[in-house]
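The data below hold one chain only, encoded as structure tokens and taken in the form predicted on its own.
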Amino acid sequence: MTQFQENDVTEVWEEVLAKDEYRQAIQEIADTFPVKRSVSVKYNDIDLVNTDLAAYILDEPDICLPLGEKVIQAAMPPSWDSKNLVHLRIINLPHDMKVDIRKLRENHLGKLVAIEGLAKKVSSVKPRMTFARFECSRCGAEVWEKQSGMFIREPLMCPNTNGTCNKQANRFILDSKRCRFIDTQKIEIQENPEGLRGGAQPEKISGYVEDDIAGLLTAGNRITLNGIVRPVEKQDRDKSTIFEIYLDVLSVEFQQHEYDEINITDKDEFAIKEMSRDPLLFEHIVASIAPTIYGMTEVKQAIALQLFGGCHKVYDDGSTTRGDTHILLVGDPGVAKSQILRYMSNLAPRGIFASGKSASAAGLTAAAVKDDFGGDGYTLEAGALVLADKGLACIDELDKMSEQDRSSLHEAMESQKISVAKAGITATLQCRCSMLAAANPKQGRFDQDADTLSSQIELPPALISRFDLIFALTDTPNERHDREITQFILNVHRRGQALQHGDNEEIEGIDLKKIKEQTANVKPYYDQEKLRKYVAYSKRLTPVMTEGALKMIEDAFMKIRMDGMKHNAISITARQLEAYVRLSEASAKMRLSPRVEEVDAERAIKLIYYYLSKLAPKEGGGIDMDRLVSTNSNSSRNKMKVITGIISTQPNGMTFKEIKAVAEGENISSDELNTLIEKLVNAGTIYRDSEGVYKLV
């Protein structure tokens, strides 16, 4: 590495800062200080002036940056107060200086690097002392001491020469009113989940953001931090030779585009467009989703569309509509719900996996946690949904989440924001993500004949209604189906065994090559990397609905709606209408089409009808939406009205036996009557007196 003298470095800074762009920035600081007090210099501009010095700045930022700040100070007008701090911040560092947190080593200490990641935890902004003013307790002499680090450094001796203060131990009094301070914010950044492989845990590093760039960050932001890696001694009682590292942040860059991390070359783009022309594209993408799990065709179709997602819309009045699709899987234990969630969290370009029960302190949404910045305050920590912003959140055991998460989830799913007002912190965090969630039935097994879905799982109807698609996965004995599953699972294991052996290996009595050929259906049609790039490319599109597709969706929605009106029931709501649009948009994006056509609308209509007919069938045919979004189905409500009508005929009330005798004529069975009476009592409509007689309240 070429060594430079101070005057060489100063000359280069003078040449760089002489550009019109930077001269205007310096003039703006002189006019508006302290509103603006930083000059952001692009690394490429330094590189164009002197390539060797640009590299030297990366290696020796502590030498070069103060010299640049002196050049800025010298360029200020004569009236400028030299005590006013102006910062020189370098942005857009070269790609080879972007370092993964897990790859930081001792050779990076003291170097200027760029680190990309998610802001996991952000403290409140606090003042940090930079220059401390002390008074000698003996003679009152003024002593200024420059401060660095977290602990106050006192003067060693009094500088007053007129006395004996400097010849004996002294006590110094801190004058905090006249000390100089600077705003400081501590942040914790973790690696982007999409960059991890093999289920690795994301590494974290703390950084300190100071002065005018403090307070810009919130938890969940995707950012690039440009800063100097510094060692810090562990605060143990015994001195240790093992040091922690932190980032002294120089500048912050916000990532604006959601799929920046996936680099799509011209060659990739050509392959993606070729792939989009495949007439069986949809079937092949579905075959690439969890191929080691047998069947579940409709579930995999829905998840494939969720991966591509609909279009986020902003209207003239500023209101928005989400484009992300939410899917809920409900079912018996052992039907591979968790397996699908884990697979998708690895496949999706931005996938986060979390469990509703074993979530961290931040839970699914966000939490105020104890501040480790050296104070007694609280810090905002992002939860799973915030970290999955513009990606896919796979939440297992959603029914076992905390009450705090449950209350926040309504807003998170619909508005895609989380409002936090805890421990003196008020903030709004973005969570623009799709949710793939799984929940288990209360009784262990899913009952298709249950009155409502909310009676099956520990989720309120208002939350269930926010899912675009809901699938019930049941484990029902069936000899033919069970044999197919058994054979499939055994073949998956057999293929796994065969793959551990090389192509040229041989085992007596076993044809490894034949096993691999016979179980080729377990292999994904498209490999994960290719599919991730295809999904990332499709996100650039915003397809527009054709007249034909619009008419198909309108007719399908109105048909189900009118069927419900005939039976005085709500068969479908506007939320399902929006789900039609989102799914059809996703289908068009999957084809890389600028238009939503009839084939896309038909795909959405089939999926929504499939789940409604399975989970909300009405007695005598049709769909009863109340079975999904209410605590009582339409049929139950009608029967409850019949029972209250029966009881109202007797002013002195009726016993269960008397009610049962009349109810049998209305086709209400004894078991059903028990359930309905219990619901009426819980609702406070009727009550049972001490003699066992039921009366109206």
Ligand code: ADP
Second form
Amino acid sequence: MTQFQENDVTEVWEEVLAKDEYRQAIQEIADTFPVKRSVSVKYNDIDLVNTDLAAYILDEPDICLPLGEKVIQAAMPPSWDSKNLVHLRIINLPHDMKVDIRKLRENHLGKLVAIEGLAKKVSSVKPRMTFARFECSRCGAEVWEKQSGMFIREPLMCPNTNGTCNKQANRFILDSKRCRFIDTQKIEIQENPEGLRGGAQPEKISGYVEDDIAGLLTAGNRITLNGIVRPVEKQDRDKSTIFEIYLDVLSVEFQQHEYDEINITDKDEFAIKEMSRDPLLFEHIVASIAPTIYGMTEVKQAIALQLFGGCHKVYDDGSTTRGDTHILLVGDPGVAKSQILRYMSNLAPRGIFASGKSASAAGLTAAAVKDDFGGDGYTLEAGALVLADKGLACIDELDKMSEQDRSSLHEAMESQKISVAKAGITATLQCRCSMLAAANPKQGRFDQDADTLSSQIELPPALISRFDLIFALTDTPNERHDREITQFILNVHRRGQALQHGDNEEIEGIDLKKIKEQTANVKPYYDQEKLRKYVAYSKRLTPVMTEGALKMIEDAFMKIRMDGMKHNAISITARQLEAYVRLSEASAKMRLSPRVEEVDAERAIKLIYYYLSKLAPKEGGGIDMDRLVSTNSNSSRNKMKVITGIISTQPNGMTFKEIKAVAEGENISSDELNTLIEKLVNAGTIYRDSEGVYKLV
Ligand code: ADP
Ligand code: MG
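Can I get the form predicted in complex with adenosine-5'-diphosphate as well, since the one above is the form predicted on its own?
Every chain and every other molecule in the complex is listed next, the one we just looked at coming first.
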């Protein structure tokens, strides 16, 4: 590494800052300070003037940057107060200067690096003293002391030569009203989920952003931080030789588009267009989703569409509707729900895996937690849905989520925003993500004949109704199916064993090559890299519905709705209508088609009908939506009416036995009667007197 003298560095800065763009920026500081306080210099512009020096800056930022700031200060008008801080912020560091948080080591200390990540926590902005103004208690002289550490540094002696104190050590009085302050903010960023290998926990680092760049960030932002890596003593231990590291942030760059992360070359584009012409595209994409999981075709189809997603829409009046689809998997333990979620969090761009019972305070949405600046400040912490902004949030064990999440989740799912208003922090965080969630039944096993879905899983009906598709996965013994799945799983494991052996290895009595060939069906049809690029590319499209597709969806929706009416049930609502639109849009995007056509409408119609007829069938035909979105199904509501009718015939009330005798004639079993009477008592429609007689309230 070439060594540089101060003069050389200053000369290079002078040359770089002489560029029109920077000259104007400096002039603007002179004219508008403190509105504008910094000059952002592109790394490449320094590189063009002197490559060696550009590299030297990365190595010795603490030497080079103050020299550059001096050059800026020198360009200020004569009336300029040198206590006005100006900043030289370097931006656009080269790609190879990016360091993963987990790879930060001792040799990075004091160096300028670029770190990419997600803002996990953002504290409130606090003032930090930069120059303290003291008065000498003896002669009254004014003494300024530059501040940098955690505690206020006092002057050692009075610099006043002609006062009465004559430069002696003295007491100094802090004049806090006239001290100089800048804003400071503590943030914590964590690694982007894309960079993580198989379920690794993301690493985090804290950073400080100061002055004009404080307060720009909110939790959940995807950013690149350019800054100097510094050591800091652990706070809780005295005089420890073990230090923590933090980032002294020099500049913040926001990521513009989610698909910027995925680099699509011209060659890729060619391959993507080629792939879109595959006549079995849909089947092949479905075959690329969790191929080691047997069956679950409809679930995989739904997830494939979810990956592409519908279109976010903004209307003339500024109102919006979400394009992201939400899918819920409920069912017995051990049917590979968690496995599918993990797989998808790896496959989907910006996928996040989290559990409803996560230990973090932010949980699924967001939280304001006490910050560690001391005092009463709060830090905003992003939860899983915020971190998955513009991606896929895979939430396992959704039913185990905290009370706080329970109350804020439906807003998060519908309007895709989370508002936090607590202790001086008011913030709106974006969570424009799709959600793939799994929930376990309350009683351990899923009962398909149960009255309503919310009697089976610990989720409020209002939340359930936010899902576009809900699948019940049951584990019912069935010899043929069980044998197939058993063979399948055993073969998956066998393939796993065989894959550990190279092509030329041999084991006596085993045909490794044959095993690999026979089990090739569990290899994804398209590899993850290719599929991810394809999905990223499709996000550029907003297909428009054809007349044919529109008519098909209209008819399918109206048919279910009319059927419901015939059976005196509330069958399907506008919420499901939106689901049809989103799923058909996703299907068109998958084909890279600018039009939503009849094939797309058909896919959406099939999937929605499949899940409704499985989860909300009405006795005697049709769909009873109340089985999904209410705590009482239509049939139990009708039966409750019958029971109150029976009781109302006797002004003095009836015993359970008496009600039972009449109810049997109405096809209400004794068990059912028990639960329904309990519901009626709880609802306050009837009551039980001290003699055990039921009466109307
Ligand atoms: P859940 O979350 O539904 O309780 P898991 O995802 O933990 O279940 O799955 C349990 C195990 O059973 C996993 O190792 C999974 O591979 C296996 N398994 C269950 N169903 C299937 C299936 N249909 N195909 C392949 N493996 C399966
Ligand atoms: Mg599980």
